[in-house]
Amino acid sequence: MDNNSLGELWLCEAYHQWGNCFKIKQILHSEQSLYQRIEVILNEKLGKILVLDGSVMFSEKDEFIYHEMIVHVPLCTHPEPKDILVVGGGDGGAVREILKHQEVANIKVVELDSRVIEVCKKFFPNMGKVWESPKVKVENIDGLEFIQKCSKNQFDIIIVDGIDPIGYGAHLFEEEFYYHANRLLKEKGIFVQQTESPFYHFEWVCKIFGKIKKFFHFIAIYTIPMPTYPSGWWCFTIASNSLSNITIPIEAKGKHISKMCKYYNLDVHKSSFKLPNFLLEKLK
């Protein structure tokens, strides 16, 4: 964070040769937890802002694009998704979106840092509600960890809403993360996780669908406008071992989460999954 020549505060992240920057207005909350500096910031225009290790998360503003993206395009083409796995998402976004699919029964978040977790209780109460419901349980502890423990076909999405490939999260874009998703998965499971922006993070995407494509027969990449993060253009990647259709949505399903919906719809989604040239090429 910095002030500029005219005393103004502003947060800005930098990426390599590029960068953004957001005026704060306030200093919400900010601490250092056991794995990284947690801060809340406000914007005028974006509202609260989550920041980790200096790199924005989420804001009020467009937060609602990301999580129901990584969620409702998985869910909607799943015929029954009943066991879900959350690696990351300690803001709860994306179990606040996993919650409109009824059929949902478990959710189990693994989430490394509970601070995480306490802040967004406190500042994001959109969010932080999601906690009290049964369905979820949270267990605190390394991704990575978790999945080399578990017992095979447990789930039927995992969903990978974690932080940058880099420093302490860079684990979870790793060959052997990969597998053991895999070996979690349901016959008919499907994998989500948010992969960077395909124009400033263009190679780093093409090197992470490579992983995923080795343990994984049908796989895919969507995109999203997410005005907050590098380039205001993010990617998903999704991957099934018996699901071919993984781009196409259910109607029925489609149809009835978009009306609890700002952003997913049908269209939006089926819309998702069309790619310009150079990213085309390139994943040949």
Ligand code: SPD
Given for the second form:
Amino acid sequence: MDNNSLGELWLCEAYHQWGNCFKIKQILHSEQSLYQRIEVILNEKLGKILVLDGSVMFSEKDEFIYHEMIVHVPLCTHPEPKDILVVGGGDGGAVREILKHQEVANIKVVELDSRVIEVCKKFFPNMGKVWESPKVKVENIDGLEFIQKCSKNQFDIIIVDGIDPIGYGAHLFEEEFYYHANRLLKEKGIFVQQTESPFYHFEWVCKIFGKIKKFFHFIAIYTIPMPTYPSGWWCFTIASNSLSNITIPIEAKGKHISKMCKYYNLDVHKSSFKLPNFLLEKLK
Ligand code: SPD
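Right, the form predicted on its own is done; let's see the coordinates for the form predicted in complex with the ligand.
Up next: the whole complex, starting with the chain shown before.
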């Protein structure tokens, strides 16, 4: 956080030569947990913003885009998702969206840092109340450690809603993690992970795609506009071993879910898989 020449306080998330800045009206919370610096700041236009180790996780204004798309794309593609694993996701945003799917019976959330959950319960009650659902079970353990010890074929969907591939979350973007993720999925299972900005982190996007591809027969990337993330453009990588049609939603499900959404609908779902040439060329 920096003061500018006018004495205003700004949060600047810098990536080498680029960055995003947010004017801080108030710092609502700041602590060092066992794993990271957790901050909640208030911006007049964006509302409250959750920041982990200086990186914006979401703002109240645009989090719906990210959370609806990381969840409804896989869940509206799978014929009958019952058992869901969320790795990360301690803010509750993804779980809030999963709970819109009545057929889901169990949601296991593996969030390493219990303080993220507690801070979000306090400052983002719209997301934090999901933990009261009897379908939701939380374990505060590292994602890789969790999936290493799990027996195979347990989940219909695995959603990795983590931090960037640097620091303590980096191993969630490695081959060992993808090997176990694949092992844990049931038949028709779908894996999805937030995989950074196609513009700022092009090398990461391609590298991660290559690693996931080694373990799944079918793989695709879809993108969203994400105004508060670096470059404002973000992507998810989705993969499956037995569902060849991972880019095609089940129409009736998508239509039904879109009634409960601010961003997601069937056209958005389908068009999010349309990629520009510079990405297509690299992902062949
Ligand atoms: N650079 C920010 C990447 C953060 C992705 N995860 C956000 C978590 C929101 N539930």
